[in-house]
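Next up: just one chain, as structure tokens, the form predicted on its own.
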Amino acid sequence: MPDNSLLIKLAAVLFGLAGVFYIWRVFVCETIGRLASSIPIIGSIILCFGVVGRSIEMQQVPFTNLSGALAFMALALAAIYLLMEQRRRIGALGTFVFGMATIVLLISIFMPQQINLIPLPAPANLWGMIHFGASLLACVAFTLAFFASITYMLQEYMLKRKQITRLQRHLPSLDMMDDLAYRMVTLGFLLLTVGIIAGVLWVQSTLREILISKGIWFLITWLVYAAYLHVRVVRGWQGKWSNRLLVLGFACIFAGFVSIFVAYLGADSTYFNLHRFER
């Protein structure tokens, strides 16, 4: 049986290498940079084996501990991006995507594996799995929307200053980035809504009790993306203001994950009351 930890480490190396080749493709050479399209596919397959193998080994879904959740997110981020890249010319985003996936995997690798969620009696545990799975996938979709907004702003900046460079030519068009961000936010918003509802059912409590600790950040995140969809769909706003909301939404996600690590360090006892971890 292969060493699952070794597979995840190998995937991290390949994702890092893919990020380098994506940069190479944009700034140096298109021909050699084409390797950037194949290396992450191999890395994703290896990571999939690692994540699934670890789940089988631990006899639980991959995101029931923090290390597994991060590896699951890196896999989802890479897989969704690679699927989109098959249909759109968005290669410049690969630099951001695989840079982020590498960082997330490295954090996962260096985290202790024995930090497990304390199982709750069924069916509460089922709601917990839905809560975690949907929320993590929502974060992945919002992250891709954030990268699309960053690319949009970079392309817009260079076009306004008429900086026609190799980088500008490799960046996707403004319309493509705006459409991609909108689709990812729509997907993420639906998943986050499911995640929040499942979370409320999971703790078998009132909405008031989840409005603390990590929960409050994800509710704020939900409101920010609801505002984005409102201005994007109802008011028809695109570009500058809608992209700023995407940056704000990503900042909320980042703050939510910071709260998780604070909980891990034992600084937030309230968190442990709702999302208990054992060492």
Second form
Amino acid sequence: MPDNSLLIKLAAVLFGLAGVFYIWRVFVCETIGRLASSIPIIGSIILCFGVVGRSIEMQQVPFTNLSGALAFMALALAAIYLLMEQRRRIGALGTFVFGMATIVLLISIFMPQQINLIPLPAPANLWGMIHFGASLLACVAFTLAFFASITYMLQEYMLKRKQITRLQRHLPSLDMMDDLAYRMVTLGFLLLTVGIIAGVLWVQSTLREILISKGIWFLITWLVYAAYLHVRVVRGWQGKWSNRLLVLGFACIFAGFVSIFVAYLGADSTYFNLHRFER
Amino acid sequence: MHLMVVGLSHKTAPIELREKLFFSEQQLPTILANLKDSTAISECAILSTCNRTEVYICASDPGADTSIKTFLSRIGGFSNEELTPKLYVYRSYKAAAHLFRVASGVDSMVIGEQQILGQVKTAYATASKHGASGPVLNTLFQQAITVGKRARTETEIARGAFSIGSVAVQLARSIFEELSERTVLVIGAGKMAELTITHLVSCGVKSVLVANRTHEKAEHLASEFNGQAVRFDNLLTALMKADIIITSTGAPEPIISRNLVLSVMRARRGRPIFFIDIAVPRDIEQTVGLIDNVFAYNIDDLQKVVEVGEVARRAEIAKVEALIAEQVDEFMRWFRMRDVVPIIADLQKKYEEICDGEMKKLRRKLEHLSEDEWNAIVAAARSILRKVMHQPLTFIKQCAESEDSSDRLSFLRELFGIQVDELKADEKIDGS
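Could you output the structure for the form predicted in complex with its partner chain, given that the previous block was the form predicted on its own?
Next comes the full complex, and the chain you just saw is listed first.
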């Protein structure tokens, strides 16, 4: 039985390398060895083993605790991206995705393992599981939409300024990024809706006090993406406004996560009690 | 067999001359057939672009280039004296190296440009499809395509190498993912506009609209691209349909104003639009480019993109040349061995037959010998044969490495009394 946390650490290293390889492809050399280009895939498989292995070990869903939830998100981010990359010309996006996945994994590795999101035993908290699973995946989809919008804005900026450089040529097309963001938001929006409903059903039983603070953030997030879908679908606007909304939406998610961290780390007295933490 | 190329390019001949010898893809099959019928060549392929026309041939007659020159003069309507100084002829090693250089983009006007590789591919496909090329030219062209690809991936020769047309395509691709679903509107039916649409159409654009002050001209240009001519009065409707707009009118004032584009953008619900203004003076107002989701490039902008990196690409030529030299050596080894292999085989076969015949006769006379004794004699005979043949065979192989191999090889055929069917066939053609 391999050490699951070691697998996760190894995946973090590989994701870091993958990020470097995507940058390398944009700025230095397009043709890159087969081994190098399979690094992100190998990393994802290893991470998958690590996350699944750990949840088997703990007999819980992978996102029972905060650290596991982050590893789960990094895995979902990488997996969804790699699946999309099979069918579309989105190479340069990988730089953001694997950069982010590496950071998320590092936080997951260095944060205390014992902060539980769902009070044990979990099976009793079916709504809680659905709430966290759907919301976390929604955040992953929104993150990808955010990266697509950043790439869009970068490409747009370079085209407007007529800076036709190597970087410009490696950025995916505006249409592709717009389409990708739209699909990701649609997916994320559905998941978040499910997540919020499940959350409401779940809160009636436990943890009411903590959820009040971050629940607000996710409601705002939901509204922002609803606005995006309105602008994109009903008005048909692509570009400036839809991208601004995507950035705003991501900012809300970020704020939501900060509030989760504050809430859970605050609630977990061990974190602020250094003596006990060290032990 | 002699491999050679006869051709002219932007380096040797002016555009007026090149134009007359430009063959479109539709014309090529007939030209190739004519060429093969009227001259004594066994293989031919023609590479014809707006910058060059080159005839690659493989013939048994070393003077075949003269008939090609005559053929080209006749087609272009020149006198031989007029055309010959503009033509270059390269043979064997140099011919192969030339095609590799062309395919790598080293010989192009814009060094390292991508389009030429596609044109080499098309030339090869056309020649092989219509049975004009054979094993030699097929191998040569396949290797040229490989070299072209390697040059572009292994060196920086193609880094940022673009013609105006390919810059337009590249920019269009940065905005729209699928060009096949896009509509191009051309306003003004000039040569440059035509060239740019050719690029876009070859990269997948299917729907072409042409608007021109004289409607006949628009109809003519539209018919070339299976497009649709638009009346100048209906320009606004056409603008609303189009995603890519190329303007090249001779109008003294801009014809596309900011207000016009604003109303077009409202109708398009803000979907991106790409203007390419190749007219001088400008057809599109400066401020149009400031509107959201409008990308407007004029000829100077495109020219700047074309020029960037020219110096850096020149520095890469040496690397590409090294790559070419390596590949040409490989090709020439194959090419010469191709001539030599049948000679060696024939020679071996002939002498082994002689040996076997004599041994049979001898066996009848020496029937009293035991099997072991007889085997020893056979082995000795074979060994003598091998030793006697060693020097000639080594010499033949060496011949293959030298420049004037075919003269030596035909001499060797005579010396050893071996004739090859192919040679006889060629002689028949020569005689007729």
